[in-house]
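Take a look at this single chain in structure tokens; it is the form predicted alone.
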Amino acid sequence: MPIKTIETQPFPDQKPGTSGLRKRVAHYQQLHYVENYVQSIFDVLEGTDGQTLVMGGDGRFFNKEAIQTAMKIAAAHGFGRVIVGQNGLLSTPAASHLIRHNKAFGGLVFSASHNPGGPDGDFGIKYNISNGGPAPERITNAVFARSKEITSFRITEEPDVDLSSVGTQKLDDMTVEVVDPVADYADLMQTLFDFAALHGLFASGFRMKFDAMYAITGPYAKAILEGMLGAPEGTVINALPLPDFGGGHPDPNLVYAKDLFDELMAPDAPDFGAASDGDGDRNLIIGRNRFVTPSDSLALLAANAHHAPGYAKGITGIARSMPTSAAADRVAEKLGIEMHETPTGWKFFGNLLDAGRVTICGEESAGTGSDHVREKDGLWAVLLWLNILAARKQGVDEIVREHWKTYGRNYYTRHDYEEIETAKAEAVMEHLRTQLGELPGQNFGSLTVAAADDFSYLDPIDGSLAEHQGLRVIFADGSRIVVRLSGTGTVGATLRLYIERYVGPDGDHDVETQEALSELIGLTSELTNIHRLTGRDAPTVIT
């Protein structure tokens, strides 16, 4: 069938942001919308003749016809081959592995992450580089400013291609490749980690519950947990993906995985439970009577990956987000390795793991990975962990513990506010930026301020500078107070707020948070005026 030229009208708002371009269903459904968006990306790559791209999604309403959009539009830009999971299913780790297994040019990963699906629900493009990682921001700003300008895209008008079914097919001279999404990541999982042990580990009855929040993570989490490593059927639990995500929230946190966290704090618990999200990118660990924060997950993931064989040799560096505790600081130093404090957004960790400066990244999102892939992997995390209980032959809780008596504990706690008018958070931002010059010595209760400012992040390998990412106040004790919008949510804005305490190794580690964080959070809500200036009396979430 012959290619066409349609013209179009640019859309003002294809900005991507932290993760892609989110926005709702409805939004995406408009006429030439994902049209216009895809062409953008394509038209800002050099070199696409005849390259391969991967494409998938989580499975969450509007994926299918999003990718076979996508595949026509890329048949009539002159790429050769798509490779896309079976139902146009792929976790976001596992299209990361993809890309890099293929040595693809790049991909496309249709999801909104952890935002509810459904008709009324959000939808996402992501667009991944050669490395599997997402693209930086010299691409996601170049591809905004395409999107205001574009006035044609072209697609073939050849019938869309069945993905039911693994094999390849033809889309005029661009070859789809439909390929199952689990296979190659398995196989990846077991170079990773030691599967006899693991398999021992269930074979003698170990107790686990997995939360696919019936997103993309179900499939892989069955293959693995029950196929390949024997953990009694039904260990996965929600595992089937749905476009609505059986019109619940895939954000795997205490809030939206409450039935699970209960579980784990009855009588008769399992002895561990984990989550995952929409795409597969995030991870929730839970033991028995113990959860586990994700900034301290990604301390203890990092002081222990050793026990994992893919790991034995060390790890050359930790990474983490500006909001995420400093816990795992501490493991850098102790091990005598590199530590780099990043922006928020995965992205920012690619440069340091294609250069073999860090091997585990981390965000307090509940976001863990390390340079296997370019994505945070949320059931990497859950069998590295597996592999640290079968190793050390001690559960959860005594793990935590120990790590504490060594380390110390950074208490800490994140406190949302969604879906606020864009305006009244902004002004939130100025109230707190206009203080900052002043706020270094000033004393508040038994507080006293460090420093104070609005983060920036200086690539050490090329060199780029990301401003304005969050405004720190930092105190002498080490306690620290964030604040920043995020850039995952789709109607009006996100104010998180991250509230951070150090106890050392001989201090009190059983205050329950709120309470062990009392003083920073009413310091936070009289710096910020978020109430008044918001008008919510308490946030949305806390975490």
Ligand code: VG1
Given for the second form:
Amino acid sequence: MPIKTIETQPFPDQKPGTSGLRKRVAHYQQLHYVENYVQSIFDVLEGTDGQTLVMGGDGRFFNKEAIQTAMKIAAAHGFGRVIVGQNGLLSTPAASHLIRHNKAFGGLVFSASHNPGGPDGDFGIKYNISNGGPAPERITNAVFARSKEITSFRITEEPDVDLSSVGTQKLDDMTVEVVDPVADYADLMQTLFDFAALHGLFASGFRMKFDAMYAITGPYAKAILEGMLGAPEGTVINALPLPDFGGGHPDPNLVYAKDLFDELMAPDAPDFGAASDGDGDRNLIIGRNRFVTPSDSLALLAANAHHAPGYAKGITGIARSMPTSAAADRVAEKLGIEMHETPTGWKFFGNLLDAGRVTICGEESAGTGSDHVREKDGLWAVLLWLNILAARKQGVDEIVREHWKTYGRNYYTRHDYEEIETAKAEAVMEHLRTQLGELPGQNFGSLTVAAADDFSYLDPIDGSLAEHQGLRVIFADGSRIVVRLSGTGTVGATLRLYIERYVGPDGDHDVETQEALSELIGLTSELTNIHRLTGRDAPTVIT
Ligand code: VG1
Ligand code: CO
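Let's see the other form, the form predicted in complex with this ligand, since the form predicted alone is already up.
In what comes next, the whole complex appears, and the chain from above leads the way.
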């Protein structure tokens, strides 16, 4: 079939955010919106002729249509092969693995992650490079620039590819390989974890609940936990991926996974609870009567990774996003390994992982991962936790408490103010930004400001500079307030306030989190003037 060149008008708003280009579905459904964006990505890549691309998404509404369009543009652009998950499905970490495993040129991930799906929900497209990780800003900036001047795209007129069964087909000269989305990923997990020990754990009566939130991790969790590890059927709940995630919000936090939380806090609770997000890269970890904050989870996984065969030799370093609590820093210090503080978003970890400078990375937003892929990985974190529980023969609560007794506890919370008018959100940022210079040295109650700045990051590997990555107020006792604007929302602006206080090994580790942070929370309101400037009297989400 002929390849057609079709004229188009540029869109002004195809600027990728923290993790790809996310917009309302209706926005993506505009004529040529997908075509323009995909063509703009391909236009800035060099040497794509005959190369392999991986494609797959979290199964949300519009996944099927967008993937067909992208394959047709890839064929017209001269790619030699597309590896695509059956029915267009791949979790984000599985996509990352397939890119690496097949030495692909890159990949397209169709997802808006934790954002709601369905016709009124969100959609997203993200380009990943050959290391399996999200494209760095050098590429995303070039894509945005290209999208503002694009005048045509090229597309084959072949009919849609049948993605319903595994096998190889042709789309013009391009080979399309439809693969089982789970198989290679499950193989990778077996190289990292002691599956025999995990099998033994479940055989001994260990009870677990995994909430897949009607999103992509369902098939992965079913196959691995119930299929390979012998967990009883029903361990994985809400396992069938639905285009609208069952009408829910596939964000595994205490608000949207409240039922799971309540179950784990009940008297007859299972031993372990976990959940993942829309595209399978986030994780929520709750032990019986013990919620583990993602920042603590990062520190705990780093401190205990050696219990899993894949990390038995130890880890080389840890990286965390700047707003993530400093709990992991104490582990790195004790292990005598490198610690890196990067801007928010997994794309900043790629260089450090590629260079072997760090093994484990994490973010306060429930993302943890390692050098096995170049994305955060929800199920990986769950399996590492299980491996640690099996090896240490202790419960989550006991392990967390011992950790605090050794390293101290970083009380931590995030307050989100969602969908605020952009101008108002910017006014809050500006209000705090103008005070940064005069804050150091000032006292507020028991707190003294040690430093205040607008975070910037100089990548130690490629020397690139990322500026304006969040406002920080750091206190003499290690407490911190961080304020930044979200880069994944699709409507208005979301302000995130991150609040942290450190209590040493001998301090009180049993205070309720909001209570432990109340002085800092009050001070954050004062310094940002958030209530008056936004007209909101409380956050939308507290995690
Ligand atoms: C949020 C999180 C960030 C995460 C990003 C993508 O970004 O804060 O830590 O990397 O989502 O995760 P932002 O800019 O809204 O704060 V996912 O699971 O949505 O791909
Ligand atoms: Co995600």
